[in-house]
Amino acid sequence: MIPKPHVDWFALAPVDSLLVAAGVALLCAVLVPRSWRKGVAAGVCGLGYAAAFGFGVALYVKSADGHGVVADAFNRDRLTALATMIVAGTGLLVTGVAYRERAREDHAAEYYALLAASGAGMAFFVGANNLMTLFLALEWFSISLYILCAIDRDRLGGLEAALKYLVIGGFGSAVLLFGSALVYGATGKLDFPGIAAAGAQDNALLVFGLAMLIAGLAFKASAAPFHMWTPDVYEGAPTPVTAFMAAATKTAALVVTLRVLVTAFPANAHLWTVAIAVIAVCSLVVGNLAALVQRGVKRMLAYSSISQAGFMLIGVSANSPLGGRALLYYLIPYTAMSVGAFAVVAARERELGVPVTFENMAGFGWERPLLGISMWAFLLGFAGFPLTGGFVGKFYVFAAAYEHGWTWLVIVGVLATLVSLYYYLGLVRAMFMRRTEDLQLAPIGGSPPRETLLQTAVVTCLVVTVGSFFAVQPLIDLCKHAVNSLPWGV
C-alpha cells in the first residue's frame, strides 16, 4: 500500500470552514428561492470567514512551536495564523459591504461562493511551504478574483478590468512559475527549508530564479514597476471585490514574500535585501506622484495602494525580526483602512449612482458625517498622522530601515509622506470645506439609503484604525510571536 501523510485537520481549519462555505453558497444557487438567495448565501460567507477567523486564533494561541504538515507542504506557526485572521477578517467585513450592491441578482450566490473561495485560496497560500504549493494557492485564489472582477455583465468597466487583471496577472503567474522552475533546476528541492540547504546560492540559475520569484510576487502585492495592471482594475472592479483584492491580496503577497526571501534564500539576502528596496522606492515614486494627479477616488485609492505597498516593502528589505515586526503590524491598520475607504467609496456610489470623484465629494462630510468623518480618519491614516494605526506603522518600517543602516530609504520614505499629504488632504478638503451646493448630483431616491451592514464595516475598520494606535504593545507581541516562526525570529 502507498503511505499516505498525516494531515493535520485542524491546522486546516480556516481553509476548510471556508471551501464549505464556498460549497454551501453554491448549493444556494440552485436549492433556495430567488429572493432569498443573496441573504441566505451572503450570511454563508459570512459564517465561513467568521470560522475561519475563530479557527486563525486558535492556531495562533495552539502553535507556539510552528511545523509543517501534510508532508511538509503546508505551515502550522503563528506567522499563518496571523495572516489568516487578518484575510479572514478583512473576508467578513467586505462581505458586509457588498450585501447592498448594485447589481444585477442572476449570480448573487456565486459571487459569495467566490468571495469565500478566494478567502481560502489566500489562507492556503499564506502557510505556503514550498514552490508547488506556493503557485497553487496563487492561482486558486486568483481566477476567484478574476471571475468577481467580471461577474456582473452590465459593468463594461469591470469586463475590462477582469480582462486586464486575467491577461496580466496571469504573466505574474508565469514568470512566478518559471522562476519556481529555475530554483528547483539549481538546488533539487521544492521546499522552503531545503532550498536554503542546498548551498546553490552562487548558482546563477538561482539567482535569476530568485529574481523572477520576486517580480511575480509584486505583481500580487501591486508594488512597482510591477503595478500596471493596479489603477485601470482597482477603477473597473466592483468597489467591494477592489476593497477585498486592496487588503487581503496584498496581506497575502507580502506575508508570503516575507516568508520565502527569509526561509528559502537567506544566503542570498545581500541581493534580495537590495532588490526589495529598489521595488520599494519605485513604489513610493511612483504610486506617490501618480496619485497628485487623479481626481477619481478609486483610482487615487488604487495608487495610494502602491504608494503603501512601498512602505511595508521597507520593512521586508531591512531582513530583521524588527522589520517582520513591522511588516506584519503595519498590515492590520492597512487592511481596516482600505477596506473602510473604499466602503465608503462604495457608498457614495450606491446614492449617485456614477464614479466617485473629487468634486462629487463635495459636503459628503456634512452629509453623512458618520463615514465623512471615518473616511476623514482612513486618510489621515494612509498620511502616517498620529492617532491612527498608519502613524506607528510606518514609524516601526523606518526604524527597522535605520537599524538596518539605510538611513537614505528613511529619507526617501519622509519625502513620499509629506507628497501624500496633497492627495489625502485634498479629498478631506473637498468633504469638508467645500460647499454642499457645490454638488451638481442630488442622491438617487432623494436621502440616503441606510445601510447597516456597511456602516458596521466602516465603524469596525474606525475602531482598528484608531484603536491600533492605543494598543501598540499587544499588537507588537502578537507580531513578535508570529515573526518567530521564520529562521531569524528572536
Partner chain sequence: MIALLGPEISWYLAVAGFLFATGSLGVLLRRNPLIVLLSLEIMLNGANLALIGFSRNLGDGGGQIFALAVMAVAASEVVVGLGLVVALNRKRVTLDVDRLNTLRG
Contents of the next structure:
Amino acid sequence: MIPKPHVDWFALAPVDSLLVAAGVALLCAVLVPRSWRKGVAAGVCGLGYAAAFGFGVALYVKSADGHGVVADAFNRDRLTALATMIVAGTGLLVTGVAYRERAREDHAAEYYALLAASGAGMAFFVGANNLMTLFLALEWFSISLYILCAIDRDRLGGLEAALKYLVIGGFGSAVLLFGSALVYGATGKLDFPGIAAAGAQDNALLVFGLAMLIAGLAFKASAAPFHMWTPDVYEGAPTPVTAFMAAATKTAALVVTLRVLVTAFPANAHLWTVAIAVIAVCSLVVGNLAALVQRGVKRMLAYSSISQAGFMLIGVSANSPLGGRALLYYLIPYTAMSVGAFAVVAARERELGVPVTFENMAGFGWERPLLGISMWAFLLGFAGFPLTGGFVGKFYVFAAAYEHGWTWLVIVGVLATLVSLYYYLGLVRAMFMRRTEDLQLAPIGGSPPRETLLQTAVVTCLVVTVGSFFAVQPLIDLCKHAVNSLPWGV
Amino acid sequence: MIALLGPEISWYLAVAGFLFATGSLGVLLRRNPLIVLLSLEIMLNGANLALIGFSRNLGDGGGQIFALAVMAVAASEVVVGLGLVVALNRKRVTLDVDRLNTLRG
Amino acid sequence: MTTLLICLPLAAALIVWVLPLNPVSAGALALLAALAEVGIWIQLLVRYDFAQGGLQFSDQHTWFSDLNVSYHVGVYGFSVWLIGLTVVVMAATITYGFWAGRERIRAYMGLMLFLMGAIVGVFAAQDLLLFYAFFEAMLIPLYVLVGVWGGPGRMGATLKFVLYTMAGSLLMLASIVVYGLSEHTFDLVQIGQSSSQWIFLGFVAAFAIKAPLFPLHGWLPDAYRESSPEVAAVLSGVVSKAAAYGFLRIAVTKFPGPAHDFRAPILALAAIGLIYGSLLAFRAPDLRGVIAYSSLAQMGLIIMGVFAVNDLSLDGSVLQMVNHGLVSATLFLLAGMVERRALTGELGRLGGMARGRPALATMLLTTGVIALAVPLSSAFAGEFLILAGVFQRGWGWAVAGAVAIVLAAMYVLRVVSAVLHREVGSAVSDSALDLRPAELGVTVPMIACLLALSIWPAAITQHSFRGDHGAADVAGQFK
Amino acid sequence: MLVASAGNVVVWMVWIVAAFACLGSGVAVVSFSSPFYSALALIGNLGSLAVLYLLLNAEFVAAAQVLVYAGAVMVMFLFVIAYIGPRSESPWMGGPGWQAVGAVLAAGALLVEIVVVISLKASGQLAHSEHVDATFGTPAYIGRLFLTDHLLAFEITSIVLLVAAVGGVILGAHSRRSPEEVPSL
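Follow the form predicted on its own with the form predicted in complex with its partner chain, if you could.
Starting with the chain above, the whole complex follows.
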C-alpha cells in the first residue's frame, strides 16, 4: 500500500473552483444549446473566478502561518492567497470585458473554459513550492493563453501572435527548465526551502541556473531584454485576452519571482538583487523609449506594461519586506489600470471595427465621458499621478530602492516616469484635446453598443485605481502580512 | 547497489548543454515554424538529459519525474504549436496571399 | 475646518461632474461652492488666533503608518493669507468663466473646483507626501484646462508646461523619498532639518520651475498666452504662489544650511529674472505677454525676499505674494475682457479704449497704479519691505530690485497708455461696450481687496508669522 | 579509470556512440532545410537520448521517450509536415534585430556552459556520484514517486495535457464560416 500524501483541499480550493468552472464551461460546448451557450459559459467562468476570489479571501484569513501542502509541493500562505485574489479579481473583470467581444461564436464556451483554466494555472503558479510545480503551472497557464490568443481562427493576427507567443514562450520556459535542472544539480533539491537549506553559495552551476531561472521568469513578466514578444502578442491577441495577459500573467510572474528569489536563493542575494535591478533598468529604458514612438494604442500599452514591470521589479530587487510590500501594493492598482485601459480599448475597437490608434481615439473622451474619464484616470495612474494608486505604488517602490541604498535606481525611476508622461499624456491629449470634427476619422454619433458588463468592469477598475490611493493603510497591511510569509533572512 | 559506469556526469552535462544551445540557435535563427518547433524539442531534451543526469548523480528520483513531466509538457506544446501552424497555413491558403505580414516584427 | 476647506470644492467638483445639470445650474452650483468657500475662509480668518500663531485648525489621520505618512493639514498665519488669495481669485475666475460661457461647462467648472481644492491643499498640507500629492494634483486640472479651453497653440503649450513642471516635481519626489526615509517621518512639523544639498536642490528644482525662476521660465509665455484668461489668472496669480510657498515652507525652513550655501546663486538668478522679466515685459507686443513677463519679474522679487530670510523680507514676500496674486489675476481678467472686445491682445492694434468706457478705464488704471507700486499702494509696501530686507544681505541686490521697479513703472504705463489712450486702435470698434455688470462684479471685489491691503498692509505683515518677529523665527519653523 | 572493467569499456563505447549520434542529429535538426528531414533527425536524436537515459539508470524514462516521444509525438509531426508541405516560411519570425543578438547570446550561453562544465570537472564537484539500488528508475519506483512525493506534479501534468487537447481540437477544427462573415477584428 502506498502511503498517500495528505491533500489539503482547502488550500487548493481556488485552483479547483476554477478548474471545475473550466470543465463545466467546456461541457457547455456540447450540452447547452447554441443560443445560450455563450451566456452560460461566461456565467460559469465568472462564478469560478468569484469563487476563487472568495476562497482566496478565506485562505488569507485562515493561513496566518504559511506551510507547504500536498507533500510540500504547494504553498498555503498569505502571499499565495493575496496573489490568488488579484488574479481572480482580474479574471472576473476580464470575463465581463470579454462578454461582448465581436468574435466568432462557435468557440464561445471553449473561450471561457480556457480563460478559467489559465486563471487556475496562475492561481497554482503563485503558490508553487518547488521547481517542478513551478514549471508545470507555468506551462499550464501559458498553453491556455497560447490557445486563447488564437481562439478566433479567422483572425490572422491572432494566429500569428499565438505562434509567436508559443515559440518565444516555449523558449523562455525551456530556459527556465534548464536553469531549474542546473539548480537541482547544484543543490540536489527541487523545493525552494530545500534549495535555500542546501546553502550553496557562489557555485558556478547554481549561479548559472539562477540566471536562467530569472531569465525564464522575466520572459513571462515581459521585462526587457526578454520582452520582444510582448508588443506583437499584445497587439495580435483579442483585447480581453491582452488585458488578462497584461494584468494577471504579470502579477503571477512577478509574485513568483519574488517568492523564488527570496525563498530559495537568500544566500545569493548579492547577485540577484543586482541582476533584477539591471533588468528593471532595461525595462524602464526600453519600455519607455519604445512606447514614445507607437501610434497603436495597444502597442503603446504593451510597451508601457514593460516599463511598469520595470518599476515593480525595483521592488523585488530591494530584497526587503518593504520591497515586497511595494511590489504587492503596486500590483493592485496596476492590474486594475491595465484591465481598465484595455477594456476601454476593447470598447473603442468594437465601436469602430478597426484597431485603435492615437488618431482614432480623438474626441473619444467627450463622446463617451464615462470611458474617457476612466481611461484618463488609468493613464494618470500609469504615469504615477496622485489620486491614483499608481502614485503610492511608485512612491513605495522608490522608498524600497532608497532603503536598499540604491538612490541611483530612484533617479532612474524618476527619469523614466518623466519620459512616460509624454506618451500617457499624449493619449489623454488625443482623447480630449483634439476636435473630432477636425479629424473626420472616427464615425461619430449613433449610440454605441450598450455594454453594461464592460462598463461595470471599467468602473470597478476606476474605483480600485482611485480607491487604492486613499485606502493605502488597509492594503499595505494586507500586503505586509502576505510578504511576511516569506522567510526574510534579516 | 549500482555504481555509475562509463563517463561521469560532467560529460552528460556537456552533451545536454550542447543540445540546449543548438536548439536555442535553431529557435532564434530558423524561420520555418515547423523547424522552430523541432528546435524547441531539442532544447527541452537537452534540459531533460541534464535533469536525468543530475537525478542519477544525486540518487534522487525527482529529476526523472521532472523529465517525464517535461515530456508531457513538450507534447502539449507540440500539439498546440502544430495546431497553430495548421490553422495559419489553412488561413493563408484561403486568403491566397503569398507573404502576409500583419505584425511588425 | 481646514479639511472642510479642502474637501468642499473637491466634493462640489464631483457633484458638478456627476449630476446631469444644465449649463446654467452647473455654473451656478460651482459659483455657489466658490462663494461658500470664501465664506468658510472668512470664518477661518476670524477664528485664527494670530496672537498665538503657529499651526492651527490642524487635522491628522494616518495615511500609511509603515512609512509614517499621514493626512496632516493645518494653517499658519501666512497660509491663512495665501488660502485667502486662492479662494478669492478662484471665486473671481469661476465667476468669469461662468459669465463668459465656456463650452462643456460641467467639465470646466468641475476642473476649476478641483483645482481650487488642490491649491488650498498645497497651502494647508503639513505632510511632505500630502504636499506633493496636492502639488501634482494641481497639474491635472491645469493640463486639461489649458489643453481643452486654450487658444490655437494650446497643444504645444500644455506639453511644454507639463513636461517642465513634472521634471521638477519628479526630482522633488526623489528628494521627498530620500528626505522622509532618512528622517523616518514625512510629517512637515516633526521632520528635522537636513543639511543635504542634493535633497535641497531637488526641492528647489520643483519650485523654481513652477514659480518660475529664471532661466526655467521656458514654459511660461506659451502657457500664459494660450490659456483662457481666467486660467492664466489662476496660473500666474495662485499656482506660482504655491511654488513660492514651497520655498518658504520647505526649502528655506528645512534646509537652513544649503539655503545659506546657495543663497548667492539663487538671489542672483532671482535678480536676473526680475530685470530680464521687466525688460521682456517692456518689449512684449501683446497685453498677455506684458503681464506674463511681469509675473516672471515679480516672482523673482518674491523669491529674493524669501531667500534673504530676515524679518523684513519674509513679511514683505508674503504681502507681495498676495498682492501680486491679486494684481496679476485682475490684470489677466481685464486682458481677457479687452480681448473679448477687440478680439486681439496686440498692443499695436489697441488704443483709445478709455473713451466712452469709463469703467474699463478705471479698473485698468487702478490695477495698473497698484502694480507699478506707487507709494501708499500695497505693492509699494511689499516691494519696499522686500528690498529693505534684501538690502541687509548686500546693497547690490537691492539696487537690482530698485532698477526693476523703475522698469515696472515703465511697462505698466506703456500698457495703460497703449490700451486706454492714444488714438483708437484698428481692432477697437465703437460698438465695443464698456464693462458689463458681471465683469465689474468680478474685478471690483479684487480691486477692493487690493485697496484694503493698501490701506492696511500690516494686516498681512503683522499677522503672518507669530506676533511681530516671526520672520526671524523661520528657522524655528513657525512655532 | 585506469582499471576500467570490461563492462565499463563497453559503457564508454556505447556512450561515445550515443552522445555523438545525439549531438549530430541535434545539429541536423536545426540545420536541415526541409522540416521532413529535421523531424527524422529528431527521431534519431530522441533514440540516442534514450540510450543515454538507459546508461543513467532511467529505464522508465527511456521507455517513455521511445514510446511517447519518438512514437506518438513524432508521428504527429510527420503527419502535419505531410499535410501542409515543407514550405512554411514565416517572415515575421525572428526580426533581423534581435535575431542576431539572440544567436550571439545563445552561442555565448553554450560557451559559458562548457566553461562551467570544465571548471566543475576541475573542481571535482560532480565527480562523486551516488550508488543507487537496482529499483532506481524502474516503473514501480517512478510510479511510487508519482503517487507520493510528486502527486501534485502528476495531476498538473494531466491538466496540461487536457488543456492542450482542447487547444488541438479548437485549432484543428475546420472553420464553419465563410471568409465574408469574418469581422475585421
